[in-house]
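One chain is shown next in structure tokens, namely the form predicted on its own.
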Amino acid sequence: MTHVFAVMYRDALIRRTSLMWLFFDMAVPLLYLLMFGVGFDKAVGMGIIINGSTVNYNEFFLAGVLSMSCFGSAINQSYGFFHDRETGIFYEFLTYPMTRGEFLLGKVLFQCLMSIIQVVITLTAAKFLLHIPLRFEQVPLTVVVVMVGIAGWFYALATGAFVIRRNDTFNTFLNVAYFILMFISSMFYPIESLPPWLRYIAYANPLTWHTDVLRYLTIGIGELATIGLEIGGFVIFLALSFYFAVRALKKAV
């Protein structure tokens, strides 16, 4: 574990010297919730009907904000590989006496620790500023699901970072993935309202699985059987992402 802690310590030093990056990790999810959530809540008016229950848009969007922050954190962390590659530090890391898995684990554990603070800030604002009726008994499990989400998306995007060598190509890949995955999911609206062909794509989107689980944990919306299937699906996605990330990292040199 010494090698893992060394990777985490380096990332902590980077955040300490880059306040803008730290701000993005901590405050951007809260800004999403306050700006988009409040704005759309006023626009929707009567609320959103999902699984036979009516909730206001702030309540519905909270899980989307948490899921979006996981995806955004994974993007930031995976994009850091390009900076390290340009400076040569990436290849220096690969010469150290540690496994590829330890290197990736150190990266994702640091981001998971950051996510704990991020979730606490976002849920506190949701409760006391927007008066969202949270399920406080589920907060510890919510934090765990957020960390699992960050890990899954980080390993998936890291695979792309190791395979793609050009910075501009990777930026294009991130933008396309960000747009498609977010808007064909249950993050912004119930997918039951989508056309049938688009609905099936959304059901197969891991971002939908993650968002639905978080929505069930935060406000209790969702069917338990469906949530169980989505948890299983995301765990498989996490395992496959880690496997391909390690394989891609071994070939990165």
Given for the second form:
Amino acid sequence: MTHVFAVMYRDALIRRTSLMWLFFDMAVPLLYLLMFGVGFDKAVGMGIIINGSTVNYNEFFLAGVLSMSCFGSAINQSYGFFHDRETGIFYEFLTYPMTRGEFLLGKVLFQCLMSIIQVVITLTAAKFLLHIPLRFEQVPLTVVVVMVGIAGWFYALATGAFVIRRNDTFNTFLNVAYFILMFISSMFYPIESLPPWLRYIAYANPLTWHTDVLRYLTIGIGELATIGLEIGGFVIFLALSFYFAVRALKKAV
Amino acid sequence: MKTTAISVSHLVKEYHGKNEIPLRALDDISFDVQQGQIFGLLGPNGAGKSTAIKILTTLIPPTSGTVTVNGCNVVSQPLEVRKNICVVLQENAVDSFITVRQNFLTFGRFHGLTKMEIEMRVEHVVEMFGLREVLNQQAMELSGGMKRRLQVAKTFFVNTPIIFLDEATTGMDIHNKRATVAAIKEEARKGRTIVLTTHMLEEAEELCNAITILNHGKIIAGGTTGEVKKMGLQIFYLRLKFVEISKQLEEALKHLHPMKMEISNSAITMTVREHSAALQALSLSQTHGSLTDFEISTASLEDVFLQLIDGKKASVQP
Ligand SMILES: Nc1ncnc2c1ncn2[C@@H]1O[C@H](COP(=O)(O)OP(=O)(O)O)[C@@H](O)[C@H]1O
Ligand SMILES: [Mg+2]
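With the form predicted on its own already on screen, would you show the form predicted in complex with its partner chain?
Whole complex next, starting from this chain.
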């Protein structure tokens, strides 16, 4: 465990050198919610019908913002590998007395710690600025789900970063992947409003699963059976991502 | 009693490029390193030195063969191996966003040192490698040589039983080379085992107890430094000074078939293979010329090295 802490300690030292980065990391979900969400809230004045109930767009979008920020955190963290490769420290890390798994775990736990602050800021703003009726008793569970989300996406993207190796190629890969995952999911609109063939793809998208679980926790929308299935799906996704990330890291030199 | 720190047996490493025949970077090499030894892995560029270091430090897996480090197998017990080593890779490796001091702090933490231990040791290595003025600078602001110093200094900061140094002194000035050499010797005295690669043969000659020379992935010589120097042919280096050099003397010396011979207006330097040839050269100089001064030394490791590598080339080329 000392090595996991050492990885986190090092990430904290680095993050501390750029306060602007730190600030935006914390504030981006909030900004999304305020700018994007509020705009759409006005445009979709009569609200959104989902699972038979009507909610306003802000309420609907809150879960999307949270899951989006998980994906963003994972992008941030996985990008670091390219810089570390360039300076060569990446290779030295791999000779330190820790397992590949510990290294990756430390990376994720640091980002998870940051996310607690992120979630608290976002939820506070949602409640007091946008007056979204939150289920406060669910906040601890929401934090847990956010962490699991970060881990799942981080390991998936880290696998990509280890395999692709080239910064510019990874960039393109990310842009395409993010675009497809985001728009064929329940992040911006209910899946029911998609054409049938897209709907099937959306149901197979881990981003949908994660967003749906967060939506259930924040505003109580969704059927418990479906949510359970989606939790299971995401946990499997996380396990697979971790497995492949460790495997790819072993071959990353 | 000698204990084996590292054992390499029939190690092969092939790199598989895109649809080409695989490149054999290491071709069935075997050697042992004893505890407390300073072991030099020598060879020209592309010989396979870094590849060997990467396998020994668990960065890449071998294609075949067995490697153990402090009794632990690099393939089946990589974590155990890593607990016993610290490494300076050939590529520069500093954590560029944080300060030099923080580089030491993180390195120490990864190697299980407490904050107290770290603070105490930082003082020592910072002095040794002249890093005091830059201690609070961001590592990315350092010059290339400084970065190398930081990277090497970290190794002498922890106390793992085995140290790997891949071209550690490359890019350093004389002063820091000295510091590195001194540090290496001190650590070996304490019983740490040191494996280093270098293309600076003088450095190897000064430091190493044992040497293995690689060329095209194969071992072409190995043994104690003395044994390797004695290897192959006996080579002597002569420096002869005259008042005047006659054509006759020049001709006579050429008949000894020197490996190398240079003539300036009052001195001849030559390298010959047999000690009888060296003696003959001396007596010829006295009978045919006005010898005023002379110097004979045995060949440097560099001469042996060049000869071994040239010999290898000669036997391959038609
Ligand atoms: N990752 C790699 N992929 C393919 N070939 C490689 C790789 N690394 C090294 N090589 C090749 O293996 C040979 C040995 O390289 P290396 O071990 O770096 O030699 P040295 O350190 O002695 O200069 C060289 O021909 C080099 O081009
Ligand atoms: Mg090399």
